[in-house]
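Let's start with one chain on its own, the form predicted on its own, as structure tokens.
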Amino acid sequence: MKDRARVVVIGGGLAGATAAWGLARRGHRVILFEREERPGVHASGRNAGMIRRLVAEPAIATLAREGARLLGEPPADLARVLDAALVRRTGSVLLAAPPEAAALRPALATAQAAGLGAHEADPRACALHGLRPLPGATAFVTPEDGVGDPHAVLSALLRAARAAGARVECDAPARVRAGAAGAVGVETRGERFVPADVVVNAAGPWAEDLARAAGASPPPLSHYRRHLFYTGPLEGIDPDAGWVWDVSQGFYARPESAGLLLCACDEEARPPEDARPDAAAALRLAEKAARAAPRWSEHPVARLWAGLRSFAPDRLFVIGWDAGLRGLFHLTALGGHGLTVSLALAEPVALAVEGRTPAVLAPFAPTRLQAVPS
């Protein structure tokens, strides 16, 4: 690819300015089109904050040890940007019963091979926000982790990117579209078509239908809506206490604003859509409480919400070039770690989109899944 190559990022959620960071200070041009009058209004803004570096997939788990670290310290370019530290150390508390547990015992090797502070202790000794682990449930601390603000994080992410020359243009959707010779290229507001070298589709939900309806062969991706709920104020709440998540019965639950930020891992799938709250969210969040949390199945929910998560059939992220269109390069199905990798991403995906592809993106490759049209 050129040294100083043309590249079009479609998204300006955490992905996308992920990407033209990454791009931008490499000294790619870059434009960034965002389809909302501000970035980060779906899946980017809508998630619990949760820096989580134990994870039991070991390909994902190696971008979460990186990009938690980077939150923790920013590069240079990143950090002169910064009005605040993107991250607060608190720690973390995964309960896991046996099964769920033998499966995350690997990765607690593996991530105190790495110098963390990972290990094994009893709940009961763990301060649990009223979750009622299972029988037999052991407690993985990792006091390294915390709780990041994903709005500070795509702030800067963005204002990096401008200060490395990137240009960020919002209320501008936009259509990928094959330009002459085979070139790719962005129509954007119905008219403009911008040529490029190289078009990232950072797309989120809408990252396959972008693709198809451009000739391209995306990987089938899934859409999951998730509740999240806060308390309100309650007594006793320790505001710098960590999270903790019931990975076996799916319940999770942080200190936030003098009360607590608690979800019921729900999944149901949706269509690519601005996710709304479901009326009977707090019902589901209740029934589930009763059973891992009976502390607050009954207590009245000052605030709900919801984002839409995307995933691969497989559940691993989505990064590399389609197998049908060329110069069009996918970041999405980041899951419910975006945030945590986001950092981690940007260097990876630079190289890669300049053709040298990194190991630790391997994985991620979307032709594992992708059909070449005949």
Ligand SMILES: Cc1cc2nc3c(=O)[nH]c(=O)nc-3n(C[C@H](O)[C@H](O)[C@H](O)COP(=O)(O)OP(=O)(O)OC[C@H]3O[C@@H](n4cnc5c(N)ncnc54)[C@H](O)[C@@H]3O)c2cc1C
Given for the second form:
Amino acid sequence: MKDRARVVVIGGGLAGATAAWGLARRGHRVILFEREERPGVHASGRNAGMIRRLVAEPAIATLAREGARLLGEPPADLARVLDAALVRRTGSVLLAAPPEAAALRPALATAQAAGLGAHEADPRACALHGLRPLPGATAFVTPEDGVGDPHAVLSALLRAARAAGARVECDAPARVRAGAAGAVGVETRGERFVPADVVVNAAGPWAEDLARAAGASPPPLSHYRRHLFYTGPLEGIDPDAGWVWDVSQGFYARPESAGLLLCACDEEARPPEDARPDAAAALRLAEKAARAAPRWSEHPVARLWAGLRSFAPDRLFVIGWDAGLRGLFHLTALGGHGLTVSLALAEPVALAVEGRTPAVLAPFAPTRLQAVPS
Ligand SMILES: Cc1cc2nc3c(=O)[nH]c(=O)nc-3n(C[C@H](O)[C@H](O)[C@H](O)COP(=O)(O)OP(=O)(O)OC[C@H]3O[C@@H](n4cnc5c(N)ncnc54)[C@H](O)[C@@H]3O)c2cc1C
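Form predicted on its own done, so how does the form predicted in complex with the ligand look?
Below, the chain from earlier opens the complete complex, with every other chain and molecule after it.
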């Protein structure tokens, strides 16, 4: 890899923005193309903002801890361009019945060994925003967790990338093309061909189609629509109280704009698309809330929206080189962790693009899932 490689990043969500920042600050010549008129229109602008360190999957937990730390203590070049804090510390509670609690305990031990104050508690001693745990459930409390500001994170990443020399073009749908002599490149508005040493595929739900259309062999991805609901202002909400997630029943709540943000953790398989709310979503929230948070099952919803979460079959991220098309680097399938891990990806992704293999990314290699062309 050249010292100053030409890198095109496709996608202006959190994945693309962190890649552009990580690569530009290491001296590479970066252009980011985003199809929409502005960045962050899809999952990156529609998420719940929860910064969660306690994750059962160890490889994701490592990145989550580092990503959460960096959101609280951004590196100097990111701190210089901030106009808002990236995260607010509130603490968090995961409610887990015995099977899920058993899966979380190794993560808890690792978090404690890393110096976090995470611990188990009696759910009755926690503020639960009306959630009703299953019998025998344990509360996993992480005082360091909090709520991130996805818009602040995305705009800081893009600003820092620009300050380091990256170019960001919106309203620029891109296609990957094989160039002369096996080189890779990107075609965008007006059939303009932009040659590159590396193309970073951070196109979110569209990443698989984008790669396949270029003759690459991307891993299969699935996309699931999830709805979020805002209750409107409520009496007695403490804006600084932590978020609460019942991982056994699939329901979470956190303070938002003097009310609560609620989610029934729905997962409906969808094609890559601009996710719109489903007419029956509020009904499904009410049904789930009747068991998991009865106080909210009859409560009217002031606003709802939907987004897609993209996953590989094993639910690990997809980060690394395509097995078929030289120069194509995938950075996608961040599932429900993309905000938390975003900052932690910048440096290892840049190193990987330079041809090194950071250990932290090894579990996410696309080749674990790709059909290698014969
Ligand atoms: C409802 C919901 C709740 C969530 N809650 C949390 C949470 O609490 N905490 C957390 O950490 N994470 C959460 N997430 C996950 C997080 O939002 C995602 O992991 C992350 O936003 C994925 O970022 P991305 O850049 O990969 O995808 P996207 O944000 O979808 O970005 C992909 C971009 O690529 C662009 N693009 C696609 N094709 C092209 C093309 N051909 N040319 C140019 N541009 C193209 C798209 O327009 C889009 O802007 C949540 C997600 C959802 C949907």
